[in-house]
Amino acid sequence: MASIVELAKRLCEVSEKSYLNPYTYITWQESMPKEQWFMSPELISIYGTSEYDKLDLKQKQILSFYESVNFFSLNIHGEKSLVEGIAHRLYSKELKDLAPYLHHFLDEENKHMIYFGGFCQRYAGKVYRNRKLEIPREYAKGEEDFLFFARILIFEELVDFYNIRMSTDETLEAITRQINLVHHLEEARHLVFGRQIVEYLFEKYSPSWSEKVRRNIQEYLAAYIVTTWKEYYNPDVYTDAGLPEPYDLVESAWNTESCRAHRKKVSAKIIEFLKERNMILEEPVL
């Protein structure tokens, strides 16, 4: 724990020096024309499919708008869960020494929701619904905390790949690029912390877990990666973008080889991290 506490102290210093006011960081436009790029084309969920290739430029750009709204919506739901979980654990016996940084964590995630929600509500008039479902159950000692931070780490690793790419894509609409940039800069600290605490909790508690518990955790985390990816293929996005047969499009995109290759590429870093530490045994089928 001592090494995590020292890391948390350093991250606190960086967070304090890098503080941004979420109410002044972005100058919101009154309206947002949809015929421009909001997501890098290669990150659009159906990119590489025959259906995407048939679209004209205007259709692709409108689709990129709704894909960006979906991406921001996924972040809102992920961060709502994160904020609830961190607040629940704040000053707990296990994590009390990390409380100063957890306050920064909460503050920064709340600011991210302001950015994401600000874009979605202003320009799309909605946030896409959360499709994840968590079923309450009993946990072994330390298992619930470990899974909570492991889920956060998986989600943020995948998201950060997108943030990095879009924060430097000069063809994207400026506010979209700006949101992706600030999210990456602050999430970079969260990812460093996340890897450390996931390792710490696993090393502390996994020796006491039964073989069944360990196996269930390994299967759960592999399945969570797949479930997270499936949320990127949202039929509501395709409907809003005016594309026909949205559910068929989900199926087609999920099974297209170039889309599979993209998911594997984006997931490679977090899968390697989990496999090296026996947190998962096999690469999930993406």
The other form holds:
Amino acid sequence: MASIVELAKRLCEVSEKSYLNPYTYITWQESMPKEQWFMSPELISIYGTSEYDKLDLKQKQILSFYESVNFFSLNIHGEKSLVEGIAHRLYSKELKDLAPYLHHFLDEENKHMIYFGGFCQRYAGKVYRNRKLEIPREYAKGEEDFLFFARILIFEELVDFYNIRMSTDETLEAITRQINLVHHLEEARHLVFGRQIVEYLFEKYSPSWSEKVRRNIQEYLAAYIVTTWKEYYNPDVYTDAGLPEPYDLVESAWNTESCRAHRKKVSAKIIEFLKERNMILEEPVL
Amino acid sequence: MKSEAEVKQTLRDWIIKAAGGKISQEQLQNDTPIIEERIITSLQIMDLILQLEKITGKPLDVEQLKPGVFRNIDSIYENFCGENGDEN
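For the form predicted together with the partner chain instead of the form predicted alone, what are the coordinates?
Full assembly next; the chain just shown is listed first.
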């Protein structure tokens, strides 16, 4: 724990120095013409499918707008549950020494939602709905905290790949690029913290877990990676972009080899991290 | 819209596939508790929701769901496809 507290202190200093006002960081423009790129083409969920290849430039750019709204929406849903979970654990017995950094964590995640929500509400008039559902169950000692932070880490590692790519893609619309940049800069700290806390909790509690609990955790985390990816294939996006048979498109894009290769490439880092520490045994079927 | 029997068969086929060998067509009844008996996991519910939206042609709001709606095939049908379908 001492090393995480030390890390949290350093992260606090960086957070304080780079403190941002979310209401002045972005200058929102009144309207947003859709005939420009909002997501790097290779990150669009159906990129590489025959359906994508059939679209003309205008249709691809409109699709990129709704894909970006979906990316921001899934971030809002992910961060909402993150904020709930962090707030619940603030000043808990286990994590009380990390409270100063958890305050920054909460603050920064709240700001991210202001950016994401600001974009979605202003320019799309909505945030896409969430389809993820967690059913309450009993946990072994330390399991719930471990899974909570492991879920955050998986979610943020995947998102960060997108943020890094889009923050440097100069063909993208400026506000979109700016949101991706600020998200990456702050998430980079959350990821460093996340890896450490996940390792700490696993090392502390896993020796007391039964083989069955451990096996369930390994299967759950592998399945969680798959479910997280499924949110990137949203039929509502395809409907809004005017594409036919949106539910069939979800399935065909998911099963397209180049889309599978993309998911594997983006997930490689987090899978390696989890595998090396026996937090998952087998690679998820992406 | 498909008939009740057709919808329940579609749901049964989806559950058997999602369960990956945990249960057979013969074992899976309309009142088999699919979550409680861990035939499908909470993480697979997102796929089930997509399946239901495809069947009913209606969007489904997770935040408005009542507890127990995914208990078994009968409750899924009743809450999303039957007379009460519009309440969810």
